[in-house]
Each structure stands twice: as structure tokens, then as C-alpha cells.
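In C-alpha cells, the next block holds one chain alone, the form predicted alone.
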Amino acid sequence: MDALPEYAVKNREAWTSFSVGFAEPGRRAWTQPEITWGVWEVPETKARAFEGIDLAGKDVIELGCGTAYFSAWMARAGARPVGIDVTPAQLANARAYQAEFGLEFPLLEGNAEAVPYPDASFDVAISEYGASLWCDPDRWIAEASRLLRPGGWLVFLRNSTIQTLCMPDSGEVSERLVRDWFGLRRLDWEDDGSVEFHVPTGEMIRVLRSNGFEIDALIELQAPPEASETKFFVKAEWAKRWPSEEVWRARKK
């Protein structure tokens, strides 16, 4: 593997100590036979982010991919899936699962911006808080496009540029504004080491068209109505009336 950015070796350090927490949610995310989507677990049915595109039979790059819940449901749905992420203790959990559902695809240790397969190697390309918050979107976005055969699709999930907005440094997102629109890029988080990547809706929207990319839909999920609970510091009740995430959906040309 090649030498690694210094802020994937951040996240790398962090998601090893996270990945202990994240075991569980990560298996009963296997067990799951529908897809669901973020934090809300919104359903595809709902969402609809897979919308005329036909997973059956096609090969799939999850960039970022944790404990593989996502290529597990595209497996399920008829694709070949393959899964890289750049935190062993994820992928000792995907493994895990894997033996534990009788479900197999590869799994690779690597950075998603840098995939270690030929150009036109796949169909779909996706992530589910994975390279789509962790990595740099100018580098990931492009190495997303370099995989994908023309006519490709790249979809990914990402918090919201207003939940972004709206996040301190520490403590629950606010209804306040407390960061600056122009300039958003990079977050670095102190309490835990972690570095996160958002760049607001313009800019996103530059990076796509600049890879070749033309956007297809922009989905800004909700939470359910029953939602009572706070999910990774965001109330259910900010998250009913502000959508605190957003699915892309863009195709290569």
C-alpha cells in the first residue's frame, strides 16, 4: 500500500478505536434485508437513491467501506461487489460477517483514493459515509471516476451542508449557524483525532462536473416521524425539520 496522507492515517488511528463500537450496528446491519440509508436509517423504498439503476449483475467498488454492510446488500441484490477501506479492525469485522452470513466478496486494506484496480473496472461506485466524509473529495471523486466505465454511477451519502453549518466543535448541532459557508473544507476534530471532508453544495457540484460526472438527483433525507432519539450529536427532532444528510446520485459521461 502506498504511503498514506496524513489525514487517513488520522482516521485510520480513530476508526480502529471506533471500530469496537461499531461492531454491533455493523452486523445487525447485515442482518437488514432491505438497504437502508444513514444515521435515520431511511429505506431504499423511501429514499429511492438506486432509482433505475439495475445492480443485477454488476461490479461495484464500495469506496470506504467499513464493515461492508453496503456490499453486502449489493451482493444480495445480484452485484459483484468489492470493498476497500483503510482500518484493519473494519475489515476484520466485514470478514467476520462474512463467514458468519456465508457471503463472499473481496476486501481490501487501502486507501479509496488510490484503488489498486485498472481504469473501466466498474459499474457502480458507492459510499455510505465512507470516502464520501473521510477522504478528499477532489481525490476520491476523481479515483471514483477513473474506476467507472462510461455511463457509470457514482452514489454517496454525506452529511448535509446545513447540519455542517450548524456543528460545533463540541456538543449537539445547534439551530444556529456557527461556521462560515465560504472556506468549508476540512474539519478536524480534536476530541478524537478524526478529520472529516465537506465542501458545500457548489463547490460539490464543480468537483463532480470537473470528474466527467453529470448529477443526477440530490437527495435530502429526513428523519422518520417515530425518530425520538439524538444520532452522533444530532437530535431527531433538528433532523425532522433540517435534513441532516444527503444522497448524490451522478452518472459518468
Ligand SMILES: C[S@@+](CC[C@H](N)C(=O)[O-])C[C@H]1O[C@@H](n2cnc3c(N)ncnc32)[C@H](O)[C@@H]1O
Second form
Amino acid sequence: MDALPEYAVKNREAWTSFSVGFAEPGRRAWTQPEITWGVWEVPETKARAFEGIDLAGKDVIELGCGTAYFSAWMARAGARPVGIDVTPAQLANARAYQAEFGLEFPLLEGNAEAVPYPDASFDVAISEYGASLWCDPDRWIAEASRLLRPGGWLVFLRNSTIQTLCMPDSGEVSERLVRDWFGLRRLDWEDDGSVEFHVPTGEMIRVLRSNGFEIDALIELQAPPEASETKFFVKAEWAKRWPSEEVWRARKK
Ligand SMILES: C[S@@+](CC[C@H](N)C(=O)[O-])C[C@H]1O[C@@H](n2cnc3c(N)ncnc32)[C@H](O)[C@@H]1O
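Same protein, different form: I have the form predicted alone, so give me the form predicted in complex with the named molecule.
Below, the chain from earlier opens the complete complex, with every other chain and molecule after it.
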């Protein structure tokens, strides 16, 4: 494996400890029959992120697969997923769920910015808060482009820009902008040592287009009317008024 960038080492350490708390939610997601999106579990039938993409028989790479429930959903839709993750503890949970649910697909330990597969190996690249949150956008999107065949799809979920701008260094997402839009990119969290990345919309468009993608959709997710709790520092009432998460869908030319 190539040497990991310093933020990947920090994130592997952080995820080694987060993995304990994510084991049970990950397992629960493995039991779910339908694809849902994000913390508000917006059903795919509503989000329509894969609309027009027939997953059956497709080679899919999940970049930062974690417990790999998203790959499991893709496998049940007929795809052939491969998951890559930098944290052995997350992959151990994923392997345990593969055995429990009788669904096998390759799981690799490594950096989603440098995947050990040849160019043009996949039809779909997916990231659900994996590389899309924890990797450098210029690096992981270039890697997704390299891995995809012409006409292949990149679909990823991340926090919305407005949520990121309203997220303080600690505590709940506020109704005020607490960060600058300009220069937004790397977020070092002092409490747990993890490092996230978030570039604003215009910059994300630049990164995608400069890596040979055409942007097909930007789906802003809304919390459903029945939601009432706070999830990952975002109140449901906040996420009913503003999108806390967004799905990007882009196609490699
Ligand atoms: C929120 S979880 C992934 C989401 C997955 N859908 C799940 O919930 O299980 C984030 C994952 O990104 C992984 N990750 C962080 N940096 C990475 C990198 N550079 N390469 C691959 N995986 C990475 C972490 O190890 C963690 O498992």
C-alpha cells in the first residue's frame, strides 16, 4: 500500500474508535431491504439518486465502505460491489455482516484515493459519507474518474454546504452561518482528531468537471415531516427547513 496521507492516518485512528458505536447501526442497515439516503433515511424511491441507472450486473466500487451496508444494498439490486476502507475495525464488522447475512463481495483495506484496481474497472463509484467526507476532493474524485469506464456514474452523499457553514466546532448545527464560504475545504476536529473535507458547490463543480465528469443531479435531502429527533448534531426541525445532506450524481464522459 502507498504511504497514507497524514489525514488518512488520523481518520483511521478515529474510525478505529468510532467503529464500536457504528457496529450496531451498520448491522441494522444491513437488514434494511431498501436503499435509503442519509441520516433521515430518505427512501431511494423519493430521492431517485439512481434513477435511470440499472444496477443489475454493474461493477461498483464503494469508496470508504465502512460496514459496507451500501454495498450490500447494491448487491441485492444485482450489482457486483467491491468495498475499500482504510480502517481494519470497520472492515472486520463488514466481514462479520457478510457472514451473518450470507452475502459475499470483495472488501479491501486501503486508501480510497489510491485503489489497487486498473483503470476503467467499474461502471459505478459510490460513496456514502466515505471518501466523500474523509478524503481530499481533488484526490478521491480523480481516483473515481480513473476507476470508471466511459459513461460510468459517480454517486455520492455528503453534508450540504449550508449545514457545514452552520456547524460550529462543537455542539449543534445552528441557524447562523458560523464558517466562511470562501476557503472552506478542510475541517480538523480537535475533540477526536479526525479530519473532514468539504468544498462549496462551485468548487465541487470545478473538481468534477476537471476530472472529466458531467454533473447530472444535485439532490438536496429534506427531513421527513414525522422526523423529530436530533441526528449527528442536526435537529430534525432544522433539516425540514434547509437541506442537511446532498447527493451528487455525475457521469464520466
Ligand atoms: C461514515 S463511515 C462510511 C460509511 C458507510 N456507508 C458506513 O456507514 O458504514 C466512514 C468510513 O470512511 C472510512 N475512511 C476514512 N478515510 C478513508 C480513506 N482515506 N480511504 C478509505 N476509507 C476511508 C472510515 O474508515 C470509515 O469506515
